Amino acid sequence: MRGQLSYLGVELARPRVAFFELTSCEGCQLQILNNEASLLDFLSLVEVVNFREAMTERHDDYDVAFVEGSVSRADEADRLRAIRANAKILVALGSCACFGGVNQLKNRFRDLDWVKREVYGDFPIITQEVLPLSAVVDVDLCIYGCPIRKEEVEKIVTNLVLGKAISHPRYPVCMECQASQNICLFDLGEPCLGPVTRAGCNAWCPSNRRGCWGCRGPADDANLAQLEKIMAERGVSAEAMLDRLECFGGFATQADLLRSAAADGRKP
């Protein structure tokens, strides 16, 4: 039942909720069902009210609507505006919602013709260029990452239901990995984002010795080019930063940028 939450005293409603994905894997809304631990707190804050993943029961009654998945059919960005007109605040949930994920990796090909004939033969496909959710409908909130940390889920949705302000670290990973104390992956012959990708994952790949791919976007006053100086130094070639930079579309600007200066011969 709503209306039984309190917070220092005062009642607290307990928002509506609906979940719903795209063109995804769906293992963002998997990872909010994987946290055993503290779903049932979790779901305590909210009433969830559409979750295909979830539940069969589905109502259209909702205050947030979660979108997972990037806009890759006419169809989709149909539904995408009628998730938008019922729901109060619309959070694009995981890279793909926010960026185009790895999905929009058939953008950089610039011939979707080709890339149909590649994948799918004669097969009939309907397919169009990979957007983000903001290329649609405006979106309140984003919540970065590939997958969802969903630690970090359970905040925002405990500041939503408070009432308090959402923010995201400014800083890049990097800063998180050297808290970590863990050993910079540069010094292991390990390629990483972690100098210009946005912190908040808690150096998730890092910390399992994996270098960052990037997937929740560039960091406030990324410094690509420096980024492009450490990646010479350790001997990672310009082609091989690219397909990092590519990988989950937050860099997109910044990869053409890059590609372009180098099919010019010139810095970016």
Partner chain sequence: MKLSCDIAVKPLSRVEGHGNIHIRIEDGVLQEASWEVVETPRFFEAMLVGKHWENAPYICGRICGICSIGHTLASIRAVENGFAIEPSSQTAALRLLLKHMETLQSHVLHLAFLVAPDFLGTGSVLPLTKSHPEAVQRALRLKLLANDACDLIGGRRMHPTRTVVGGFTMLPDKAQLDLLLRRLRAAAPDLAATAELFASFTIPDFVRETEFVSLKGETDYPFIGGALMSSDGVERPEAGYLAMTNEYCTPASTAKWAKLSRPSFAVGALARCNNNFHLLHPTARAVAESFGLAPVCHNPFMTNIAQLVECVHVMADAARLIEELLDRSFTEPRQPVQSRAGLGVGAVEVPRGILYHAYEFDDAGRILHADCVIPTGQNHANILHDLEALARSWAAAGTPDLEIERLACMLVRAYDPCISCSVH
Given for the second form:
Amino acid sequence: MRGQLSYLGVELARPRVAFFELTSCEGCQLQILNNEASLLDFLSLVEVVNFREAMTERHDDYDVAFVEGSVSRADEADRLRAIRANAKILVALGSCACFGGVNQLKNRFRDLDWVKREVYGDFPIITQEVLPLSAVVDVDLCIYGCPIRKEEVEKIVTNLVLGKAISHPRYPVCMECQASQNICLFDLGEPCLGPVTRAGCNAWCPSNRRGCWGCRGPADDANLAQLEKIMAERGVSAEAMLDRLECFGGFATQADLLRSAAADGRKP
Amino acid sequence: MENRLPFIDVLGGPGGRRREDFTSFEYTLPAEITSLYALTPTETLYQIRIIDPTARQRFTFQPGQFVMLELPGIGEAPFSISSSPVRHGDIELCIRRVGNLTNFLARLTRGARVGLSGPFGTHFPVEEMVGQDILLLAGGLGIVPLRSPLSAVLENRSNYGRVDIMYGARNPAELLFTYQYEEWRRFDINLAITVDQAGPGWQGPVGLITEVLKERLGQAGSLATGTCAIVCGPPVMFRFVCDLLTRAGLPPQKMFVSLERRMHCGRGKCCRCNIGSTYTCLDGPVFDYWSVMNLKEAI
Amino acid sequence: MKLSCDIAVKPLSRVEGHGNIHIRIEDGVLQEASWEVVETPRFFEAMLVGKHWENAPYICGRICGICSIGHTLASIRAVENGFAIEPSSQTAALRLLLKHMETLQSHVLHLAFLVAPDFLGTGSVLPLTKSHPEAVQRALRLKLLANDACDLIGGRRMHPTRTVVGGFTMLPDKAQLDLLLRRLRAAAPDLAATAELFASFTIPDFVRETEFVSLKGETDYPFIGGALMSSDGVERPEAGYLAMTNEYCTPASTAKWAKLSRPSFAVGALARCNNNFHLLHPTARAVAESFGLAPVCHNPFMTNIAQLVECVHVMADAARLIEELLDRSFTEPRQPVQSRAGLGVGAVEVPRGILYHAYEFDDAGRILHADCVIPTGQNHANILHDLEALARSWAAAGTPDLEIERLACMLVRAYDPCISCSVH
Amino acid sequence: MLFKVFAKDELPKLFDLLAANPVIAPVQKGVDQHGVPLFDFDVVHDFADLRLDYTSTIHSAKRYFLPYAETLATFTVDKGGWEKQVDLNIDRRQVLFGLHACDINALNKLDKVLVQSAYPNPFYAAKRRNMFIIGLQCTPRPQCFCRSMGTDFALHGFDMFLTDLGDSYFAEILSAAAFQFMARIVTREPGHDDHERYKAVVAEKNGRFQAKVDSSDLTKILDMEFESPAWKAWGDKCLSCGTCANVCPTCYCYGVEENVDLDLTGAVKTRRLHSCNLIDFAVVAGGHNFRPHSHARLKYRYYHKHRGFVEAFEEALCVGCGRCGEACLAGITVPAVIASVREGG
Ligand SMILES: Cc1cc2nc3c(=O)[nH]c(=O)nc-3n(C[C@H](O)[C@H](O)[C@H](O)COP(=O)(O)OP(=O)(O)OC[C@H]3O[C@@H](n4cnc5c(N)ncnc54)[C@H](O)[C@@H]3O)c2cc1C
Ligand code: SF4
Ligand code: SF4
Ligand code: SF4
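Please move on to the form predicted together with its partner chain, as the form predicted alone is already shown.
Now the full complex is given, and it begins with the chain already shown.
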């Protein structure tokens, strides 16, 4: 039913792919199912051998493992290591996997006992500091975004099949935002992390008049010091800048710096 | 309907424009790979022939010029023609695997279709070198563009004086065109080869190409008047080699270098190869050293 | 007759998140029936502490990828209620339309991709692309329509970008809305054919009496805000949600469980249908009746049918909303927000049931304390009790292992659990 | 050149005649946080949507000639080989209604490099030739320095050019097509009064310029100040975001991206506007970056525009529209950069 794949006379292997999730909202996997128009083409390009969200069958011999979510418990770290051992290519799918995502927001409290009590009272529960995949295993490829963009996943998978290198834009979101003819949000009085965030989302948020919150992490050579000045000049509070920087974990280092600089007692 | 302004077809419709003007862009000649020969684990020599015989015959080029080679959806990139200009649209390209296009090319087999456009750029003025001594200095992949002027010289060897090739590679395994060295020597070419690191069985010199050049200069103290140099290699090499040659009395307009920049069109439109006012694709890739010396950021 | 079995499904597939089923029968006697939720907690409620109100909908939408729109809307509603902001009628209409489209996309995804394989005897939708290509294409078309609509109104189908406290950052283009209306109308046959497919399935016959909790509609089938009700007769205002949920921790689960008049209750499409049947669009009611779905239905497997009925309802109601929106001239999309100290609660019916977000604010509008009660969390106890009852009957009947496993999975799947969301 | 004068209420009639073709014109896109209207070019259907009183647009009209992203070629691929299809992405004439002189001059500059040089770009040329352009006299803003760049008046590159004389328009007619359209509305020959009024309007305009760039000897100064500390200072501010290139009417540098279709039966080659301020602009094989620092890239932008282009075409690749300075969040403006480099830091 599915013949050998080939392109320009070069025979291509159909990769066996598997999807896994750790601590996450499972949205990035869902984005793949959200590919209505091209889902069937996508499915004929690869052989899905493991996708718990969509299918019951599973196999452990896969070439490419897409892992969504971050690591927040010891058992997850073990699962991740096992996946790493099986996979030829391990892909971090989405911001949780790449940077810790929103999950890492709890790391800012340092005091994990307080965090547990706040939600579960005295009931015992296991959790640890939230980590991106790369803190536990080697990651071959990152697909950024919260959520990921299906067009990007399709392009990446096509390139994987073809053996083309996967490269992300190295420049910031502004580039795509301006090319979308948007009014810059700063002109509307809204803060935006577009000038420092890695492009590739096609300025998803600014095109909808929502400032960028940096879900794709920093662009190469991001000039955060200048953005801080710009925000301050325009009357954006340091807190609002920090909220955005710390939201998805991509700017964790800078957020930590800002937070300790502010030390504004927001910690309970 | 009279308010509708008539459409102007720039490719051929009214307006009396020359058709060729506008079709040179994105116009690729269908070509085929007639042979692939792996020179090293990373470099392959491709023979590429324009399929249409008339177009093949019409495709003429000068040594040092480059073509844009295209594979759909994989990429398009500039490559120096490495073969003799006598052969027209049946060219040789020596390509190093560094990225998408070059890696995919290496997976193709004989008979595969590629798209070719060009030739583009400036060339080494070998006709003007008649009667003179020629120094060919190459580092690494730099030997590839030098092979074309070398072929031109070999076609008319007696027209030229002393010809030296000084060629450096990182290690013996990376040396290109080893099978031709004997042939070159037979044509009375002084071939000096050096490597950064010796490998098993390596008898020749170890060290930088500048050392080899110093040795050559040392013999005569300085260079004979009526010497030309052609230099091609990584950016750092240019500076050292050209400095040495300048000190040896070679005037800058008699040294020719071939520069490499990122290119997306080869036609002076994408600006990616731009160095100040200069387009590497239109004003280069071959420059005399005088022009390059005066270009900020060139080397 | 077979008398013993030990079945462990670990983890259950074709659901959102990780949950394990374990059933052990020895000599015809049920020894253990468990529903274990092993998902890792993310501590959203803690994350919000100290954050300015503006963060809440943005962060909380990330509780769940499937119902991110519902979470965002519940979060926005909680903030707006806390600050006593009344959304404009334009905002309310757009939010409801957005909500409908999320309901449609989520229900279709569940029915066609996660549930249908069970009835057609496959492990996933993949074989169905060959055996039932039209059915798959139909579902894909419906999902695409719903997702495109979410893009149009919310800016993005998942983790919406245009929805903010006070309204929207941007309004949809009217020409696009008009196109959506035409697409909605044209999609009716796809939904009808999907209903026909489900009519050909045999829905397992199982009844266990339980309590159903949902929003209480006044004039419309309820989705966003309003009073809370249960089929056992409990009624509470929105802000009194704690009295409806009574969350507690249990060792079997990293999610909190809930109870009301009985040891467990159910929320979701079946609960909504049971409690507000008379408010369904007439065409939806007709579909319900054709499946023999009438209040109060106590067969949890009928949740799938209730979802189908709701698809019909939301498509019809969405068309009405768009017509209304097209008739009015749009005003400013966003109203100003003035924060104040106090508590805000937002209750929203998301695909899997009633969802609550509640925040307590300080004077500066920062969150002092947050609480989110997720529909699947409220369903966990009911799922367990259903499993126990079913397992007992299987033990008595000597049902074969494979059949037990299949039905147990189908039962849990019928609840369309959103497990990672319930743990959050 | 032919001059005509017509009453203001004739303009909607002219618009309606031209509206048989797609019309692109300045419209209001919103207001900024201080209530100042924001304009941009867009396709219009109704004369009432036109904002001929616009100051400047956020983005230039460049994208109607050089789209930010454009398909250069598509390929069909099968077992036997492949075919390339090239479409210039334009199949009808369009009308650009209300372009200021600076922007017309920007097109004239682009013509030089994209049409009147070796290997003309047919994608640009086709759109340029098929754009019927109505120029419009502007009211300079404080940040406009077109007068310094010699681009405050357009001599060619348009079909007709309108100047608002209060109750009527003064029209310069350059093309036969424009002449034919003018014959369909009520016009009259300009009289002495009209000439006087025209000159007064122009004098008034000239008096409004505030920003200045001293471009005398600039090519040489840029060379001499190659190592100026000013570059480093500006580079530290630069966000390397490419916004300046996106809004600029004359920036045309691009990159090409090739993608294979998901079903492996075709491919697309896309041209995408790039910016010399982006970090990867000058990266070559092996990852070597010729301009790894933002100051080197920023300097390069000025080198290309105010030195390289001047050497090649005897004019700068900047029309002084001020858009880049206004769009730049870091506040990097052409007059300020050039002044500081002139001073040697
Ligand atoms: C005038 C000229 C002549 C050349 N002649 C030869 C030759 O004879 N043999 C040969 O092997 N190579 C030659 N090159 C280099 C060759 O063009 C690049 O190696 C090629 O573009 C890589 O393409 P790719 O798709 O495989 O790599 P990509 O996947 O595009 O990129 C891989 C790496 O190469 C860089 N790169 C991309 N495009 C270029 C480019 N145009 N020039 C330089 N680096 C680039 C990328 O930044 C990246 O670091 C020449 C370059 C020029 C400008
Ligand atoms: S809205 Fe954001 S991304 Fe867009 S140009 Fe402005 S700062 Fe850049
Ligand atoms: S605009 Fe920013 S927050 Fe939005 S998707 Fe892009 S990178 Fe993420
Ligand atoms: S002022 Fe800026 S935007 Fe305008 S033409 Fe000059 S460089 Fe371009």
